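Let's start with one chain on its own, the form predicted on its own, as structure tokens.
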Amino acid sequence: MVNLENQQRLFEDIGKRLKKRTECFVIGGSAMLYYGAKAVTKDIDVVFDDKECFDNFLKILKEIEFKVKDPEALYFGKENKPALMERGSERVDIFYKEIITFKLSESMVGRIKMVYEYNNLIANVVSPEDIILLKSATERAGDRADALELIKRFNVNWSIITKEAINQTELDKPLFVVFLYEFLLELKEDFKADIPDEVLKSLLKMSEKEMVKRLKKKGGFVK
């Protein structure tokens, strides 16, 4: 398990070793640590939108004795899996541009208000709304509990959630809205999360539209 102090210490170590300015986007439980919404997290989750920065970050992790691990056990059957690195009880999941069914978007980057500099490593912490969106994409153990905690702690702007769902379909991630709808529906029904009904209705409508499109493309839709 990793707390905020551990995470920052690792980022500082990496930042000192990087030879050029390197930007990453902190997501998941790692981002929740900065918001004080979580005390510890199982892994450090980061995303890169630049391949050279992604490669340099991996290189530094190997230099400080992190070992490459197969991500299939944690992300079985999922697309766009991260590079997985481990050192003892520390694990880092490193994504490049796409996070399972979600694509790092300009709108997501534009919502970032929390930035930390660790020498040459610049850590951009995504918004609470984007943490929730990405929790629905990764759908790992504990993601629903984390999303519920964010909904309880923050005044979630649900307009951001629905607009980003639309944006992801335009970025050729049509199935994201389906997973998002199912994720939020379960949160509301099973975890009693305070999610507006109109948000779920809007996402359901989008989901049905995308599923019809998918069936038509496969030739399985009959009027």
Given for the second form:
Amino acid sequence: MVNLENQQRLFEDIGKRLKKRTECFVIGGSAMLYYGAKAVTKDIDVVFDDKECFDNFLKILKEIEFKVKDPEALYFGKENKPALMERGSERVDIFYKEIITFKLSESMVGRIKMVYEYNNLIANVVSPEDIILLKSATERAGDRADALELIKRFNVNWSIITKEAINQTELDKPLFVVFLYEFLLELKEDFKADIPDEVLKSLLKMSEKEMVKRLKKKGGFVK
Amino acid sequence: MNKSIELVKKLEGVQTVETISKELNVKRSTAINIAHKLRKEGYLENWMGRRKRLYKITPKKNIRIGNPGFYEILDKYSRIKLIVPYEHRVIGKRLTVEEALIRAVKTKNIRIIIVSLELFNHIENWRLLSKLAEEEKLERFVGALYDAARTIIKVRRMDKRVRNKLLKGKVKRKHLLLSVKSKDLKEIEKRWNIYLPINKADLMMYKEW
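Please supply the corresponding structure for the form predicted in complex with the partner chain (the preceding block corresponds to the form predicted on its own).
Everything in the complex follows now, all chains and molecules, and the chain you saw is the first one.
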């Protein structure tokens, strides 16, 4: 388990060792630590949009005795799995541009709420709406509870969520909207999350459209 | 805790004691108590306002990590205020006024550049400014912006050696922003052999404050 203090110490150490300015996006539970919405997280999740930065970050982690771990155990059968690095109880999930069914988009970068500078490591903390979106993409144990906590705590701008779902479809991630719909529906029905019905309705419409498109492509859809 | 979150969600934004009392339909004294409680839990902080106290209420707990970042330094030293796009904090070191000024020029954002002109009044280490400008190949732009600042606000005198060094500096290209030139700061542009993206009228913002 990692708390904000451990995370800060690790980022500071990495920032001092990095020779070039390296920007990363902090997502998931790690981002929630900065918002004070969580006290500890199982792993530190970071995303890079530059291959060189991604490689340098991995190299530094190896230098400070992080060991490579097989991501299959955690992300079984999923696409765009992260590089998993572990040192004792600390685990870092490092994604490059894509987070399972989600693509790091320009609109998401534009919604960055906090930027922390640890020497050469610049940590951009994504907005609460984007944390929820990404939680629906990763769907690990605890992701539902985290999303629920964010919905309880923040006045979530639901139009951002639906717009980003459309955006992801345009970015060639058609299945994201299906996962998002199922994720939010479960949160509303099983956990009584305060999610407007119109949001679910519009996501359902988009999901159906995408599924029909997919079936037509595969030839499995008969009129 | 849950009750506080509900309150915070209702009151998110900038509030005064009066608006809190109106929003929650409570007495003024109760509104003061609520503000006190939210501050204690880290959801409320004072936000500008001289005569009337303004509170900024946000569901994000007020966790202040590290030292003031770029926008906080601009906000601290400049009389013209910017809408901050995100919270910026620096961990492990202190961002100096000299560094903040160079970063402002590097943004190539006209509004940020205008706001940053007042930082010239708080430069303590002119050599550091010159060194940082040299690293970014912005020396002549920094010199020209200094002269532009002097046309509108009272600014500390620049060290002569630093000024001469800046005058001899190299720049990547003569325009700071696309091919934008100043209409009425031509003399400064000629002196520094570069083009500035601002006019005298842009600097009049300083007279409004």
